[in-house]
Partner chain sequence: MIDFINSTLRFATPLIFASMGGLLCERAGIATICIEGIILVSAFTSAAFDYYSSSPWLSLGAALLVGGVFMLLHAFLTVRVKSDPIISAITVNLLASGMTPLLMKLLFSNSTNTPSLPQENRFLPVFIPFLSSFPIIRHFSNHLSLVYLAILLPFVIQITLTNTRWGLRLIAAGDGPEALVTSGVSLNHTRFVALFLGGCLMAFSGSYLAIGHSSQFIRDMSAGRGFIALAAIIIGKWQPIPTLVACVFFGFTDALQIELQSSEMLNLILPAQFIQSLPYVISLVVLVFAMGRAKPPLAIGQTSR
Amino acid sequence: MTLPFLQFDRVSKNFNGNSANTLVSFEVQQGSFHGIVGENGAGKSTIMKILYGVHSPDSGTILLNGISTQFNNPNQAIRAGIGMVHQHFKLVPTLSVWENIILGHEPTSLFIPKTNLLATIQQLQNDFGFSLDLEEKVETLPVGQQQQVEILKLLFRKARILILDEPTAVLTPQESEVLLNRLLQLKKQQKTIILITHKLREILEFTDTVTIMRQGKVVATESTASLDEHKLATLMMGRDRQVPVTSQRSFEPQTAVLEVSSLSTKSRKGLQLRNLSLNVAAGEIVGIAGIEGQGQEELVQVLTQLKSFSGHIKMLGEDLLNFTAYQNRQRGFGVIPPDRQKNGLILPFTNEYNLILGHHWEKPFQGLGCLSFPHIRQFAQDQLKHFDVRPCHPDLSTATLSGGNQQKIIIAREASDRVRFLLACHPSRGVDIGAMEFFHEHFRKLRAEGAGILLISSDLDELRTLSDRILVIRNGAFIAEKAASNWTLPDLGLCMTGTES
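Chain structure, single chain, in the form predicted on its own:
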């Protein structure tokens, strides 16, 4: 009898009394493309981090080629041929792209042969269709290009087991297709690919087998060929998917909550916005589509008053610069930032404090200059329950939550009923299909109640599902605009990449 290449045998892990993995058992065959799916907080990333040496199991065994294996740190896992691209990047912002790629894997010679290393990394870029400036500082790169750096790190280390946690979350459909097909080529070279994703189509199209997890446990490991999207979603959620009920508008969009005209920016280095004009009306969702790094980040920085500009911006009927960023929040401006950990949360804070962040001076959270802890606790408990944050503990550090549950904290805080204009950047990135459906219905409810939403997303299905209009941004300028119903997915993707006919 042939032993499994990789086997998890009753592996369990607890954090502060909360079970992340419970008796997890499944097998991965050598040279296979193996998927792992589950709702946010199901334990997918945790079990892979145990394999990669980030966490130690409380009990259970991992066997590699039939030999019990436990790595005390990622360096040991890398030396054993295991590489992992994390959902939240592990990069040094002040180092260049090539320096991040070789970090921890530097040559042992007295001098680093930069020329040879650059040639090797450039060949990897050519093979995988990337086009990064290897001398560029990582801190200047948009999120999508930082993801590419992480993938190149894994390829540079020549891992034989490649673990990828949501690798296509920031890629266009065309880029995702290229990446996943390249992974198939690696599989043909007997590399073992483990893919964690919430995109069920990727699982069904590219993987051989899939392990489904729910609440820290494995509920099934199935041949992908035996599943369809409905069966897979049902196994993942433990229930049938709900058919979304679209909230009806009580009025047609009229009053503008955002008016942008002739907006431009200047930069000594990097992308500049060029003569952007854009309106978002109350009761309207306007989507912006574009490959990462085409001006979305600069637009967010301008609207959140982190970047100077020329032109005119009115928010909620008043000139943007007449108010501080804090004052605009009090007037009803909500922001779901593109990087939840960097810009949306203070990770060491508890869930209840992150839920009131930026609103802690408001009633009922404070009185006579002091925080009202009972009101904060009750508010947090209500929001955590309503948004199904797991674990549902107000006093738990937000750093211990999965990425999707951290995103729920931000949306609960920023997309409240009092919001009048919502800047939503990749709101469903890294969240499961159940949470995505909930978010979408929540946004429709806000629209029906008169809020205006500017939606920036790399998920084209999300843009077409939610938006009334979609604009495409490329090289710092809007180059196309249509009603969402008039865009097809192929046309939208081709327009984003500049390859439309």
Contents of the next structure:
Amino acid sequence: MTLPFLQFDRVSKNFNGNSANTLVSFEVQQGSFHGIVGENGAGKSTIMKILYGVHSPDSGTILLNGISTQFNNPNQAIRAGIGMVHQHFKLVPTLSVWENIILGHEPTSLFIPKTNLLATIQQLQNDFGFSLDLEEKVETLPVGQQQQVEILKLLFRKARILILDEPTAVLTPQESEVLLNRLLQLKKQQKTIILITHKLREILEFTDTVTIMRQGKVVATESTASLDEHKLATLMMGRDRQVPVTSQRSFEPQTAVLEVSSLSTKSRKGLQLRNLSLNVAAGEIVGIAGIEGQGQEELVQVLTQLKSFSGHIKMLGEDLLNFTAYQNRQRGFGVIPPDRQKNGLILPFTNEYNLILGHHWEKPFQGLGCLSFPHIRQFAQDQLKHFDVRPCHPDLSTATLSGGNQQKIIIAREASDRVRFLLACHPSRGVDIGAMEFFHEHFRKLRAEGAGILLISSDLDELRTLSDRILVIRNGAFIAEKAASNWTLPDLGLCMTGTES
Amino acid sequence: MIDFINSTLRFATPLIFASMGGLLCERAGIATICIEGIILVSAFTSAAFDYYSSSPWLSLGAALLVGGVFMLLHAFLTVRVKSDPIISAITVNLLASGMTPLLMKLLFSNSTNTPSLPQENRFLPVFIPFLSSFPIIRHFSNHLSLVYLAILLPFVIQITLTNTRWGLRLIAAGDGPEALVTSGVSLNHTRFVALFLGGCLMAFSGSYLAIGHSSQFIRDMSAGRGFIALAAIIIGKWQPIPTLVACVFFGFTDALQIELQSSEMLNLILPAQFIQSLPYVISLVVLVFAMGRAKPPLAIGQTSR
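Form predicted on its own already given; the form predicted together with the partner chain follows:
Time for the whole complex; same chain goes first.
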């Protein structure tokens, strides 16, 4: 038997008394594509950060080529040939692609030998099948290509092990496909790939071996060939996962909560919305599918009154512009924004404040112009418990929560019982299956109670599972509409990418 | 006309040094509104040092050191202790404007100005024979050496920023500090060096004012030039060459102001104070119109972590 290339031996790590990793042991073979899968907070990222020298383990050892290794900082890890692509890219947006690649690893000559370096990097691109324009500024690149810059940066540093933390969370389905195939290419060239994800499909289609983690512990390390989706989900969740059901409407839709007719926007640069018409009825979920950047963001801006438009929009039976954004919220309009950290939360605020944000001026949260702390606390505790936010502390800063739990706070606030029209953008982006199912169940419950939901998502499974009707948006216009059950996955994909309309 | 252009260059010189120093600091990601304070301490240092040593070049060296060290104070407060850069810079400015009269009082028993220096102890115009052989340029070949240096400086900085690894790291420190750290470069080190060198460049400005442009240090003699330099950086969108253009423009308004003051006709109609305020009014107006499109380094305004 060959010596394992990388071996974790009973590694444990505690943060402030909460154990993030308990006796984690598994092996990764050289030149393999190894997946690490688990729910949010299962300890996947922590164990990789220990390997990468970001955290130091409380106990246990990591063996690289049979030699006990501990890195004190990422530099040492990089020097030992380990590279990590973080979920949030660490690039300098104003510098060009090649400058980002060499940053921190420049030759020591007085002037940077640009021509030589360009040739070196181009050679690297050819070897590994990349085709980036090296002179382009990083800020102008789409996310998928920025990720390629990150990978090239690691290859330039001669990394032998590439760790990717949820790389597809920010990518469109097409970009994800490109990335994963590229990783397969790298594997063929003797690189070892470690992929952290919670998307089962990626694990099953691309990895050789997989380590399943739950609550900081390794549940199993298996060869992928011996697993199927059902088995993997069971191991990951610790219980049987419900197979997605195509939705069934409990009653016929009634009055419209959103009526949009001939909506257009003008803008000097960027995308224009062109003559959109759309109805969402009470008790209905309408999905909008599309590749990112086809006008979804502009539509959200119009509905939340951040962008001017021409055409007519009636929300909850009244002209949208008859009310201010604040008044519309009070009338029962809820928004789950596309970027939860930027637009949905004030991260340094405590959970209880984030839970009442925008409603803080309503009774019983305020009385006589002052915040009423006992009521807020009581409300927050109820909501945190109801939505299963972990850890369940009202006075904890929201910044300390994981992405999925942050999203739960937004949903608790925006999709409460009294919401009558909900605009939900990418509600389960970057959250684990457990939370996603919880959200879906919650949306179905809202629908049953007579709320109308407009769902914008890039997750086609989510759209097909939840929606009654799906519209496809491309280049600022709706190009197709069908009942959700009449869309097949390939149809939808083709329609979105524009190979067929 | 030739006099007017020469006068413009003379007025622009201190602004160019000051803004190039500020530009380095800001590009490294630290808001630096303490250029004014650095000009003051370095101007005072030059004048006082020159009084005792009678050597302008040694005095310049001393001023560079003091300017750099003062910026290290700003660096220590913002980079190391991670305090707010605006608060820190105000501290430096107040310290400078309070300390200089005190030291003058202690050294020269006079809290408003240092003793006047004899002509031979100041920077003297350098005649450049090479330039004088050209037909038009020869009229501009009789300046202080610092003036020539100032005009070259932005080009040197431009090349440094775009073609050296130090420049690359400096830009990364300003536009993507996290990227710099994950690339294995010390962010603190990069910023400390940038701020020290930035302070040195600002000190050229102070030295020029005290022992080149005039012959003594006068209390608060920087007269807002540090802030005009800051305005030039913003108008120049944090790019060396456009910033140079902005500095020359402000130098031009200064020269214009002097020119107008000497015109007796105008003095009868307009009070002198109005004309004197002209450079400041113009900078305000230009700033208002340029501000909308300015794009500062990304790390500026974020509290460093």
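What we label the rigid core is the largest C-alpha set whose atoms superpose within 1.5 Å from one form to the other. On a predicted model such as this, the values are computed, not experimentally measured, just so you know. Residue numbers count along the first chain shown, from 1.
Once you line up the core between the two forms, the Cα of R447 stays within less than 2 Å of where it was. Once you line up the core between the two forms, the Cα of I212 ends up 2 Å or more from where it was. With the core held fixed between the two forms, G358 has its Cα displaced by under 2 Å.
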